[in-house]
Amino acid sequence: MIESSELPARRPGTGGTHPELALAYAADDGSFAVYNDYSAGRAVFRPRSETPPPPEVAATWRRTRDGGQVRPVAPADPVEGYGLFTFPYGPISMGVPESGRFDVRTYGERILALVPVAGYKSRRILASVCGQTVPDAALRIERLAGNFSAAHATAFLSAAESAAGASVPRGELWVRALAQELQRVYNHVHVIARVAEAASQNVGTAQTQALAEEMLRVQGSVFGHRWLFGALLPAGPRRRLDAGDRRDLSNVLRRHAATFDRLWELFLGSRTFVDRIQSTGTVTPSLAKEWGAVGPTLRACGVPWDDRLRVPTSPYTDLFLDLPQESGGDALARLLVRAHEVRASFLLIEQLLDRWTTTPEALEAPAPPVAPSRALGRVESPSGDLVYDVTLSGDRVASIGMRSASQANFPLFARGLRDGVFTDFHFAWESFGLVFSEVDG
């Protein structure tokens, strides 16, 4: 299994021949191998001994970090000329995000390749909760990505849970869907505001901000910590979801949702801004496919993958959700899907307090495992398809996998900049959205 961070060193998306087929998650150990089929709309299952993966879409996973030494996250194709030299950009801190470097391949402003490189922050959290309880491996799954912790505890969570064949109450579902939601708009909005922010777009950005503030207030008005950790686990800080409760946070989530559109609409009338991130990083369809691409970077690209949509969960199967899309595959594109997404978390949010679970005890049966004692539990995180692999010994974990969105979408943004300047590469790395934490672990 995955023990530390780990990230394909080779093509992970294309599934052989097929083009509407990209690989989601492949087991360290060969054993099993998950696809997204982009034109049946579900993900597909192969057991090793049922149909192999392919040896070019077979996973091959190396340590970012190995005796000190840091490795590249993604491959790049050798670019070689006279005049042609590696520019080092960083290693930049980047708060929540962690730290990282960026390997810029040049001859003075066009960027002709762009290496990521992780390992500055490498924690090894997964390889630690070997042999941890389940909720004690939570508490340290959550805080491998803090602006993500609801969708990693979730996803952890839903692993443990159908690796122990346990039914989990209902209300404990919806409970985790509007974390998840509630840090959904949170991150978009921030990425929203720090793209603003790369645009000189100075009271817009200082607006914006403010309202991703009010976001990680009400996280922590709600669920007792603003970052909403310990939010999901029964001894965590205490929850205020009573009838009260939700209808308060109801009417506030509507005053924001109506900042948010007075904003946004701001943004698209300057054209300034959208002229900065119009066909910046651009990916196409194709290349999105073939790489693997997850969350608003393969939905910009015009494929309608959701994993709250192609693989839900309660409540999930219950409520309505948009699925918005776009075709232009640049910045301005991911952006464009990250404010829909807004407007439908809010949406979402709104018919999850309103038709808030009056069977809160009724229990869900768990997904069923793919091997004795071990289980997958996907989720769509704030940047896409967040998976994890989870292994169980009594009830304490033997082993761990895990495949983030961060680590899917990084090739892509190294691929987008490929031909464009340098002054493009703020732009395009924040209409991202990723973050080092998911890759360092």
Given for the second form:
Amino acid sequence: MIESSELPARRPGTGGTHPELALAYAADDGSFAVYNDYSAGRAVFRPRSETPPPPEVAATWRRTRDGGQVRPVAPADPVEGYGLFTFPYGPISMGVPESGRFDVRTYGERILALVPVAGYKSRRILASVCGQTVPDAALRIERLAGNFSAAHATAFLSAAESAAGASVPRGELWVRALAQELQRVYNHVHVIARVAEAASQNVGTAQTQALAEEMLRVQGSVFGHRWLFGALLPAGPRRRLDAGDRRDLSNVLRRHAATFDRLWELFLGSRTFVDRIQSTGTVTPSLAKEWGAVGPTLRACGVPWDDRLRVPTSPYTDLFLDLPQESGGDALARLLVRAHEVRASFLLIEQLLDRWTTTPEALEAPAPPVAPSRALGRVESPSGDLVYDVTLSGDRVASIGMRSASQANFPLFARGLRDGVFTDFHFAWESFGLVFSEVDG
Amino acid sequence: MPTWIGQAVRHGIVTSRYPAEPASEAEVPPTGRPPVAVKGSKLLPAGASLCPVGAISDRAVDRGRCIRCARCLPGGFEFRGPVESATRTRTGLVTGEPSPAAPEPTPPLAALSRSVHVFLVDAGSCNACNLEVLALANPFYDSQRLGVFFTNSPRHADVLLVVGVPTEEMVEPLRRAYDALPAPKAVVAVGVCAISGGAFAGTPGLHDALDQLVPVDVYVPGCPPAPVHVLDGLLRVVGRGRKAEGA
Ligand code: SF4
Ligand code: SF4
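Condition change, the form predicted alone to the form predicted in complex with its partner chain:
Now the full complex is given, and it begins with the chain already shown.
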């Protein structure tokens, strides 16, 4: 054990700026920014003329349109000391199935600083959809992060609809919410399985993986596709959502919800599991607000922010959402939040299926644009706040910006691992639910 | 007092009988089958103009391009192709009439005829292909029962499984991983991104075809392929793939 007084000196002034309110999104061209006012529980929209985004924060979030830049996705965290070296881990790294790099400053035991480096798998999606029609662009956007496809499709489509001033049939909005909640359950269950695997909970891992597979099968049977590709697009695979199908779905999900409850009870009863993830990858509330953490990462440090409540759209405005909140900020707190959210999502789905809209054809007006032909689409993806900024020219995408939950949370993962040990890496990594493809675009 | 054993018994997970028996409907959703032209449909060949990735030409579908978007369905196509659609050649992925592709000869690659140790490389994926490959370890598929193991080191692997459309930035790491595998080795391209660029074909800065970078031994189409498809592809490496249905 190394005492903190023995730790190498950290250069002052690298802790980032301390904006009063963290940014939710800063437009690429700097024309505006959206802030989350945590104390008031609302989002604040600021045009360019007002407070500019704090540069150090904004720099990690702003999109490079042309992609293909291998770059750090968390601020530099320089530490100095005798015998320190930088150990690059990746881009093809053991245990992390996606390609990305982690530059670890260490002298062999502790992680003194960690900087994630992304861009290896940039598919240049944002650049390549410019000039495409909205439905064609949507085929790429939903593949921006396959396991968050419903969130990306919904955020993009609602931005495009607002930009075009196009009303949307209510039924579509309900279907989008259903798809998103199903995918949230899948992702949270998957994250719990990954953390359990890292903690060598073999039986629990297998059971939880099985439940994740069940959720993919549910998505496949309702939407024709295990990852919901095409599910929210006009010409997608046939959906099975008539009254009988909804009854079947509700029965199947009730069974899966009960299974989840039993699994989670067993996990919480396992001391080795709980001990292993406690105090790992801790994010403090001030760090979370400073860097603009989102999603379960934010809610795990006691900030009750969720787009479904703070910037709600139909049908969430009419549904009851039991929002979890934890205060530990560590991997355990993030898992507690996710587990609670699995239940909350099952409950949301039950409400959706019970009260399925009787007027699916009724048109709902889109949110107002932020400028002519330019609008934001914002949804709570499984890992948190996701923002699309779409400008249309006719029926085509003229320009597009995006800020994903993973982009927002990468700096927190890096800070959370600071001064940890190597064996913490996988627990921390999995508990954040970060996806490189969502950062690379 | 709940226990893991009690939970396991109650949950009753049924391990797939694939490939001894055909894949079940639960294992392969509608889009898990490639589209084929509906016999005698008057709509044809309208499908070609509806396809966003140019996978259709006349009545033939290039499964190596098809992203399963369903846009061709109103144009006289149906998701009714064979479940087993992995091939040993790129051209084998192009299917003509509604009849399934002729089964290909699948001689095992030398010295790889028992178990396979697989190293996964993500060359530029959306993450769904990665997760479908990893799903082979879940108790539903339990790929170890068939001698398919995943390894964390390319030096212990005999199969390089590549997902995603190779980005310029991943070409070098990909080549290094390929070189690190000891011979004899096989490369399996999983998902249409790796086969043809899939939904991203033609984007500057991306390599549309993995087989232009490293030799590919087995092609597994789909966007993403379901776990049984990946299993089929891996078993084809060792000559144990299921014959296409109806063949
Ligand atoms: S499903 Fe989509 S990609 Fe596949 S052939 Fe039909 S239109 Fe083309
Ligand atoms: S083939 Fe489809 S599922 Fe696989 S990486 Fe490409 S877009 Fe994702």
